[in-house]
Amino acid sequence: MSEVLNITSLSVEFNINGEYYHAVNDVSFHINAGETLGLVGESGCGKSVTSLALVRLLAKSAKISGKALYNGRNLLDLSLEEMHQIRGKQIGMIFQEPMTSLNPVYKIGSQISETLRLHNKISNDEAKRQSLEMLRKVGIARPEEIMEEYPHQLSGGMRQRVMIAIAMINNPQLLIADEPTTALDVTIQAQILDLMRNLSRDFKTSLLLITHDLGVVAEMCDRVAVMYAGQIVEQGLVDDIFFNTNHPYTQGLLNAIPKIDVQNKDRLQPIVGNVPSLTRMPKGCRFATRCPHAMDRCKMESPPLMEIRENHQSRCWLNDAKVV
């Protein structure tokens, strides 16, 4: 299987204060063609900002360093009008919030005719037509009317559609989703799920999928990466992970999601202790300070990723496996 995306030892700083923190420590995974890797963590984990990284809208303050090999070029080491051509177009992106994503002064209709009309030469007529079309594909109804209408007439769910034509309007072989259900009421959030899965299937689009939601992993993932701290501490296939977890940072993650199994006594359980604040990284393992396995080693040394099996890599002194 043909590999869309290759991520290598990503890592991205952040001036602070006159000084670089790591916001993302050397991250590496990939996506195959048709493909859907979730990427799961905390809210602050660095999901948001690895993303980013990956189609350079960080601010120019940011310092990017590793590779980023789409079908084998790397974005990273693109100008600015190669990357303009590349987004919206090979690469399309939902953004976590599209009241804030979509201009709140044109309509909905010229929204979507602008990544059309910006990467083919097509008429006016023909651009409209085919995000007509496009709306009608991401179940809106009334397109006709709804092209005619602003943001702020919409509903989140329809915004959220609005967002996911724009971003597939091109046929795009890699779509990136931040948080694509955020703030909607759970019955919205299953329709925009199956829409993104149907779509992703018909138009044969790899998915970076990015969530806090382990739900939603299960439901739509083929394999997940799950970060902490800037750093991917195991990723797998979504069955080793729900299955097979290793690390004690995703075991944390399994034990705090309620279950309609358990008896009304049984408490959920809480990871302890808070993420570790970016200018105060601890030594080793960045999550040893809220592990109940944590060694002396932990708090000394960083471990490295380790291949606990095929396709199924841990970062855990726990492991005694070799080193990827």
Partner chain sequence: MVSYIIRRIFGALIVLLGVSIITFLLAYAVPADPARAIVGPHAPEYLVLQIRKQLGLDEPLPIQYIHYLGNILRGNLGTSYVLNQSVTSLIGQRIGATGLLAGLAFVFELIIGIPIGILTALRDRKLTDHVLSTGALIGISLPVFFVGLELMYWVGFRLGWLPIGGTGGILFAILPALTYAITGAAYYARLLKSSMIDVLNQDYIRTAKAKGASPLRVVMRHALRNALIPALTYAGTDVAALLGGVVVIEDIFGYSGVGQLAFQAIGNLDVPLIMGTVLFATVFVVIFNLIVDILYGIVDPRISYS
The other form holds:
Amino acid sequence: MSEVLNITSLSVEFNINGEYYHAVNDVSFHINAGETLGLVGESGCGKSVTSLALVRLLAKSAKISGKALYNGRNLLDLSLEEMHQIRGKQIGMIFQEPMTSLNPVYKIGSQISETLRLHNKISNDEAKRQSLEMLRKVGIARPEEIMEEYPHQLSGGMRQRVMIAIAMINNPQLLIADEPTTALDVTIQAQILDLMRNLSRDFKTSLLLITHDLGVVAEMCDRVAVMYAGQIVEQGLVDDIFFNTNHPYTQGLLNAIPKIDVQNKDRLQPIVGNVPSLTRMPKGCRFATRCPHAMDRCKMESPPLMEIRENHQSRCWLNDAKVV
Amino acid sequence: MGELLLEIKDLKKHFPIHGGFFRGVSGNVRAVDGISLQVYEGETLGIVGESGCGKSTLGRSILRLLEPTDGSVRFKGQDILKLSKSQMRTMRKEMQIVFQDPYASLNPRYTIFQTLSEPLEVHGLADASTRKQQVHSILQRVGLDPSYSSRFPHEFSGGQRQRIGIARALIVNPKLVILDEPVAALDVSIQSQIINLLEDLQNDFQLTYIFIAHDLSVVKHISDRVLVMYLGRMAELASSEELFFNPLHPYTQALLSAVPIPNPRMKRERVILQGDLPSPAKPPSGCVFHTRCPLVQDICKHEVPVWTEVKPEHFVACHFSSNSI
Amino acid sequence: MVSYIIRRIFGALIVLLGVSIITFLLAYAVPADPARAIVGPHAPEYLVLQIRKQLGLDEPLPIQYIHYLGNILRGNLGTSYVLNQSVTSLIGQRIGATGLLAGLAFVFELIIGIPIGILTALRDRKLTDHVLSTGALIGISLPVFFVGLELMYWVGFRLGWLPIGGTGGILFAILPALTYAITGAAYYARLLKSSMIDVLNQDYIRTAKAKGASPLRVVMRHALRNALIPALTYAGTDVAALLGGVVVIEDIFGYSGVGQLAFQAIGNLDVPLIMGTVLFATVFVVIFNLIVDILYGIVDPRISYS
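Given the form predicted alone above, I would also like to look at the protein as it appears in the form predicted in complex with the partner chain.
Now the complete complex, all chains and molecules, led by this one.
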């Protein structure tokens, strides 16, 4: 299978009061053609920063290093002009807040056709025709009328459909969706997830799905990368992540969520403590302060991402101990 | 079940829509439109529904933080909608609320000690000498170090702020606590800490909870009974187990099937509701759910379904609920 | 949109009616008897009474107001006591000159203020920002007469590019308009800078970048229109200040416009002329605000559709 995206040792540093701190630290992953990769973690773990870094949408003050190969070209080395041609054409993006992601002063139709006209030499009429067609594909009823409406006249679910239309209209190879359903109600979330699944299948688009919701991951993803405090702590096939869970943080997340499909009412098992702050990262394993299995070694040495079975890696010293 | 603590009858909260200077009131948003409920001592009643269903307005109307348009709210047999303002202030000691965003509800210029001792002062519950001790003990009880009491809200994380919000509600020793999306803004790992804390506190202080949330898994976990609301009305009410494993209202069924389950091996038939929520200013005729209901029949468009106890302690408002038992 | 405009026009008419009442009452607040002013301080009392009757000043106040309103609607603003000409024609002769000056001043304000606002926002806390922001601060701080005199000296006298004073055509209006714009543009620059910085942090700007729009396009097409909304609101209130400024500036430049006329009228306690110019000024402000409101509805669809 061909790789659409290959990220190697991506690091992002932010300047906080004159010093640089790692928000993303040595992150590597790849996405195959037509595949959906879930990037999972809690707020502040660096999952959104990772996605914005690879399309170069972070503020200029952020220091980015590593490689982000898109079809073999390093996105981090491209000129700004080349980057504009890739964004919106080859890589589409959807964000968390449908309410604020559309420009309030332009009609829906012009916002969709803009993406077309930025990348293709086509007439106004043709752009309009294709936009209308795309609105139909994202399941908007009465698309002719919606073309002439403004964002504030649409519900959150409809606005997210419009965002998907904008992101998908140039038939990109990669779609980055950053918490696309977090702001939506559960019945609308089901509609949008369904739509994204169908569109990425029909368009053969690879999907980088960033979310905190393990339910969404289980439903949408082929493979999963779990992030904690700027690092990938576990990566593997969705089945392995849920059923052969290796990293104590992943296990902690799974134990902490209440389950809707089981009958017991056992106490939840929370992860104790809080996420360490960017400016005060522990020296060893970043999860050691909250880990129920932490050993002396964990507090001293930072574990590398270790291959524990085919296509399954985990950043935990427990795996090393097993080998020894 | 414990004794009847709170009884709500046909509660309504309508917000007038102002059509402009010359046109006056042009309609009403029926945020809460005829809710009747009993809440028993020591239980947790969950209220779920999507945004715009009126669940938060209901919570605020019960406490008269929003003045209800119609109906009655009896707390220990007393109709609190008839109380004067000063009587209501005294009553608030018994009924507290915790909000979703504790940061917005904490005064940024007050230290935690000031925030927590204020309700004691207002209700004359402690003199200056014992106040400090009470603040420290409640902080400890919600899992915060008493030495934090001299800090300001911005020095705390989201989870810690929610602990402060809970401490502020509990320091006056209330009977009933309305929890309005108390964990919605928190990360998964912190969310479970707060849920466990709420359960412990309920046991220790014999609290009664009304737990309002949009997250069905959380509501199922914490509640004894659950009410499902749609567009300001009651759709279904049953014990938590019954509601989640034997839902009778088509809306409840769709809602449950829409929740993504963290199990990649589970493949389910999903009921995907079409369309968006209608505007509560112009609720549909008949059954308010008929515009999105997959089982809609002619009768649903004309007749409002009656709230019926189809099984013991299982209430549904649907013309066809008895068919699906 | 149409119903929005109709609503705005209706609102403007009500304001104008209110203004006519206020100017009418103003005439009574002025401590001068118009009849006495006409006949002179030494004329006999019966003559004053006669004039008073002739002018309808002996009738009850509401009746007088209705006469007054009727006259305004017929375009009759009375006769200046001092210049002995109809107020309508006095203002009419100068309305073009003043309109030109005010319009030009407003355009200059925007031409200077908006680009500075955009530039300082894009170069926030960099050298360009510091230089331009300091310049803007100086612009705000300078008194109008000082700027006017400097411009007259340098541009008018030393360089000889433009006439130093007087009236007649657009060339004569440029220096006075620039004088006002230099002191006024700084507000637009500051306002636009802060709204631009705010807008550039909005989610829809990120969406525009994600579409592959170039930085120039992001700023000019996606950000500017949104950032102009607060500036437009300010323009509505600014026009009142503009008219106040015009009175002073016309005087400095010896520019014969309505402002100068008002200046003289106040000095002479020429009540009909004062009323006339005040009415003119308020009508101007109301019409300008009406235009701003309509523009507002065009720029921000959320306004006209609600």
